[in-house]
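The chain below stands alone and is given in structure tokens; this is the form predicted on its own.
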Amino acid sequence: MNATSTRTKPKKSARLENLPPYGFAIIGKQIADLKAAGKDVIRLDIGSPDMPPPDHVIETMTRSIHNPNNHSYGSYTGDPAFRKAIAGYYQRRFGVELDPNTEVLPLIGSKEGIVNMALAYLDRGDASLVPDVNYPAYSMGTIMAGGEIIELPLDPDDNYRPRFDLIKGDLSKAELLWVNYPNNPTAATADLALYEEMIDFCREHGVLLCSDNPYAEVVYDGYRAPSALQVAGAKDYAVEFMSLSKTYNMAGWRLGACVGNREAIANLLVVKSNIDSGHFKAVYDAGSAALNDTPDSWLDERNAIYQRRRDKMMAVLPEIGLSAKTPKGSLYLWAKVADGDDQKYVSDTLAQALVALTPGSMYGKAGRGFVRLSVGIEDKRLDEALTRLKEWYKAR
């Protein structure tokens, strides 16, 4: 005899009715509605770069494409040639030696390596520390595992360094402690003693330090990003991902690494192996040319670039309402609103300017009142950006 049922649908999983719609992908939806309608946006909302990789690194993925061998499934721990690529490359930036073979992970991109380890280390009952401003990948990860979050305080007034003395939470709860320097959204820096900061908290908590580090090569200023993975004892306590998507303009690439202890690299294997099979091995291939043989100059002439936009953009601020200090590295600024309501000044500009910014709310409570904007855009649409935000401010 057949099971019957009331039921008239499936239902979806109480990990999605806790799951708060992405905020990108709602803007994305209100941008794609005003276009249809024939509107001309500009989008400084997104931190995607608008340059194109070096040429060396196309080059190489063309050739590896036309090799009939290339075409097969990836191994679930990636590319050797990829990971040496890795490990050489944290040698000559960092002076931090890893095993290719344990130490490195390669990643679709490094969000998914953030989900992933939220995955790997938090059941229901644990509990993530998150920064109260954050990429909100920390937050998401750790409410799809079931775990709990514990907001980290960070001082605004202090360049956004964690405040460990004003948590709130059962720090015996905590399995991850999430940081992001240079820092999306707010642009804040670190220096390695901030980093020595961090690997006292966790090794005294027993915490797995999560540093999320793809814009360690975007800098302006003289500014050199340096790595948690430097400090003395980091790899028993630390993992960082890093990402070939700001760092040699390959967002769409989705080419990351996640690096360091090398228990997390195996826990985290264990999730990835039940859900991916790894890269092509054209992407590997370009991701190896891009480590191995990208000068500093390109990377020099690149941030010139994006300074020269910083720059232009810190200059129009106060004529739009805005205010910011200035950041020397990522992709952005994190400009305070002059009337304090962030959704309502993003809400303006795209139906009023037709220039997308992201209203700090997004990013946790703490980031009320800010807008973030994006230096990833061409000269000309950024020129064309900012006169309408002049031109639409002064008509307010």
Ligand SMILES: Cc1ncc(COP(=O)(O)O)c(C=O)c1O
Second form
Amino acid sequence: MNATSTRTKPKKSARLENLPPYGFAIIGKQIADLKAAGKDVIRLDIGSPDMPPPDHVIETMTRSIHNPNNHSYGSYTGDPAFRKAIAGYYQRRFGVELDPNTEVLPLIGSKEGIVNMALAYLDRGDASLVPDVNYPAYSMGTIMAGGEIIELPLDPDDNYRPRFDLIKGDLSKAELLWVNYPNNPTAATADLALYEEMIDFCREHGVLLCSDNPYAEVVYDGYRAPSALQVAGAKDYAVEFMSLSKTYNMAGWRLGACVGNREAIANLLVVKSNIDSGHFKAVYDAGSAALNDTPDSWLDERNAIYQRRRDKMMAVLPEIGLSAKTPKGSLYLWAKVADGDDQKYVSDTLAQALVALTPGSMYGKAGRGFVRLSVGIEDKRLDEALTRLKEWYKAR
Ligand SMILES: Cc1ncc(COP(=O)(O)O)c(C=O)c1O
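Just the form predicted on its own so far, so send over the form predicted together with this ligand.
Complete assembly follows, chain above in first position.
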């Protein structure tokens, strides 16, 4: 007979114990409680497109679903036509040549690849360089892989430029450097010279640059966001995560790709092929249609809508105790709170104005004193949210 155990239930892993709670889940719970109490909460906290993908994408998906041959497992490396469509996009948009077979790996949304890349590169004792502030998946993936975080300070007075000279940790432990421009949450943008500086840093320290670029096509005022892979020799030290979520309003479809350094792509594939079995063919077909057949005018018109919302929000900020630089890209306004307490500001707007914002401190300690507002909200609801915020602020 087996020895009896004193345990009454299985314990969860140390990996999970070490993980801080996911910020959005906490806000989500507060919002769910308010909604359950019958309150009409308007969410400016979520960075998800509110508009649908182009019609031809939906039509392609519909046709593909009805094809009886499209329902079995596909290849671990994803649909060849989708890989080709990604390579075609990089060539057209950035002048970057990619081999669709070895330098492109489709993902089930870029977040999946970001976390799995950490599993591919980090053992206990290894580290990721993560900007303070950052999209949480970089640090969460690092912690889940058992790695450490070395903080990369940013200069808020210089468009949140990384300050490699101010890094305090042991760089010999660093395997990965995470960056993201146009940025979530700060909306900061990068020029090619900044990517050059990053590639130089990665070459010097033997680090893989992970450029997370889901907002490359969410841009305003004629700005065009570069790709890190445009830097000469970048593919020796860099991968880029691209996503269809924000580019084509396909966040729920879960489709993206990791492109660039072929060794990193191969390593990521080893992790992925042991975890998932690729995506649904109809989703790949829809993704190929989005990349191959969406005219630039569709992106321009969509961005013009975001830009109008951005301007409307910028005009209201002074009336609600906030100030921000006008963003050139991303879905966000990164606004400084006049009295400096982002947590209080956010909990007050939620409780008293029924408008949800994101506290900057959720993204790192340098985010303290800032709140993030998203333009991914339908115009009428945005108008209502701004009216509520103005009245709330006046009545404080
Ligand atoms: C900076 C950044 N990276 C990655 C993602 C994840 O995107 P995806 O939908 O492709 O997983 C997001 C989503 O909000 C993001 O803001």
